[in-house]
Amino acid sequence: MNRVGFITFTGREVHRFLSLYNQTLVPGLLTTVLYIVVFGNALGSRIGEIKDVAYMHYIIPGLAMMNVITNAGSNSSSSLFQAKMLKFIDDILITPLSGMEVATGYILGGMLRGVINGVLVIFVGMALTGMQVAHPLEALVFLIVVGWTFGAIGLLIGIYAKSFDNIQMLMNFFITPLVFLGGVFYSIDMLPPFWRQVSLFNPLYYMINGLRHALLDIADTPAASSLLISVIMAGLATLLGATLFTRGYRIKE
């Protein structure tokens, strides 16, 4: 393993989103504040509590995970596609780094952006609502696993995409609906039996459910199941993304 090259490349990916913090970090915080103020106040006064937890507290894990998923996926997909579009992917490929190392660097960049956004959202939620974190270490584990998962999925999107429209289409028409249907603003126990069973086939539900357990110590399904499914998704997405990148699939198109 080329440690110096790998650390340098990963550092480039991290510096890329940190230098554009007004585009990569600030929007998620502003959106979270709006969701908490609008949904928390407007719906919270009507819904009251879910599983003995204030509604404003209940939605924070979903909002945090939503930011992790969208930012991790967007970072690696846009970074790889930009390299392909501007043709400097060739400069990356001729460096003494293996395809696996470059792919992992993209995934790590996406994961770190997602985790930072998730942590910031949690802190904002705590400041605005007074929420307390029940299991901090468990929360960090879920943020890292899910950030890694969607860093890898973003890599897949970047490999597939031939235009920015392809990236936006996949994010808006596939990932975003799954996020909102994963229980961001509600418990699946509130759904009719049929739709509750449908929700159980949504992998993003388990990610949100796992973080909700870590932050609030409540869950619709066991937290261990949520973590297992999240780890499996991370492994599959990483294996597929790294394999395609190493083989050069659509990399120089």
Contents of the next structure:
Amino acid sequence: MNRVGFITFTGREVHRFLSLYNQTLVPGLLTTVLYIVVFGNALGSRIGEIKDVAYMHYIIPGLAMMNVITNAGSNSSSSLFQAKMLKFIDDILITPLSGMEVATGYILGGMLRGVINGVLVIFVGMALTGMQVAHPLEALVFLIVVGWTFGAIGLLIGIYAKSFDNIQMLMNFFITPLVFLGGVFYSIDMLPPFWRQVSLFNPLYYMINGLRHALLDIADTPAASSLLISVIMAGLATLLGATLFTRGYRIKE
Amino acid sequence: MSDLAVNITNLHKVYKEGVVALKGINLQVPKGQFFGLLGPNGAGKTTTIGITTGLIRPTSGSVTVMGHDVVADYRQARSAIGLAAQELNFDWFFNLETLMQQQAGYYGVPANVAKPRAARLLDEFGLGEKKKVKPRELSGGMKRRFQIARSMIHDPDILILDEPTAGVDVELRHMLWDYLSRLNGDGKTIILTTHYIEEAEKLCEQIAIIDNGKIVTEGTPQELVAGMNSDGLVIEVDGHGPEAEASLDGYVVTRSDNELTISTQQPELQIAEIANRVTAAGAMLKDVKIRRTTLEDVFMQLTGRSIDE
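Show the form predicted together with the partner chain, please, because up to now only the form predicted alone has appeared in this conversation.
Up next: the whole complex, starting with the chain shown before.
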């Protein structure tokens, strides 16, 4: 393994999003504050409690997961796509880094941006609503696993994308609906039976459910099965991403 | 252990769209050689370099670098090469200093070695004062200098330069020539593709001409030129062209009105003889030129085009 190379490349990925903090860290915080103020305060008083938890608290795990997912996914997808479009990816391909090392670097960059955003949202939620975190370590595990999963999915998007529109389209038509239908703003118990069954096929539902258990100690499904599903998704996406990257799919001729 | 820096065997490349870029290339570049790869646009130069450096996958055949296969032992093979590509594309997020250090890191060079080396290379290429600047703020010539400086950051045994002097001014071209000669003198193997015949003649010990995916000839610049056999004299007379031609019985002469081209291996030794005969035939000499075969002639002869096309 090229240890120095791998650390340097992962460091580059982290350095990139940290230096672009007003595009990569600030927007998530801003929308979280808006969601909490508008949904939590204005709507929350009419919805009341879900499973004995104030609505304002209930939505925070969903908001945190939404930020983890979109940030992790956009980081690896746009970083890889820029390197492809501006052709400086060649500077990486000529080095002794393996496809697996580069793929993992992209995924780790996405994961870290996701986790940082998730943690920030949780802190903002705690500050604005007085929420207490029930199981901090469990929360961190969920943030990391989900951040990893979407770092890997973002890598797949970045490999596949031939234009920025491709990336936007995949984020808008694929990830955003799954996030919203995954129970960010409601419990699936509130859905009609048919849609409740459909929701059970949405992997993001389990991720949000898992974080909700970690933060608030309430769950629609056991947290362990949520974690298992997240880990399986992370593994599959990583394997596929690393394989495609190693083969040079849409990267090397 | 082989003495070859690069060994290319029966290399073929067919692109996805069906374009056949390489049709069985064989090239051996010994360690320490200054090697030139010449060819018109689209001949296969960049594809050959792309496969050697890991940017393009070969369809069949093999390339080894310092004895390591570029596919199976890619880590060792790539570590041995520094590449200055034809196009100047840089990561636009970071400044020169950071980009140099990152590139060193990708090659496994630890930071305590990379930092002083990056500073030294930037200074050597006159970019010391630009180290905090991002590449897109550099002029074209500075970008080229940066790219070559960066290709040396892991101290590779082999330096590959794809059209390094395309579009650079004369001063920078001479600076690069000096630098490359010095590196070669220090034992680095250098592989250069170029459009500038003068550059190849001046720098390269061995030259291969590639056209249409095949190596059409290979040799030292002297061998290639000697093989052409087109040295001679060109004389212009003040009328009496046919009489002058007739007086040169025994020489191979082609005449265009009052201009005569005489083929001879040692034109400088034949000037007096030819001048005497022509004058005796009643023609006045207006101009005499010695014609030496150049690589450009070799190139034209073999590829049917000028290198600048």
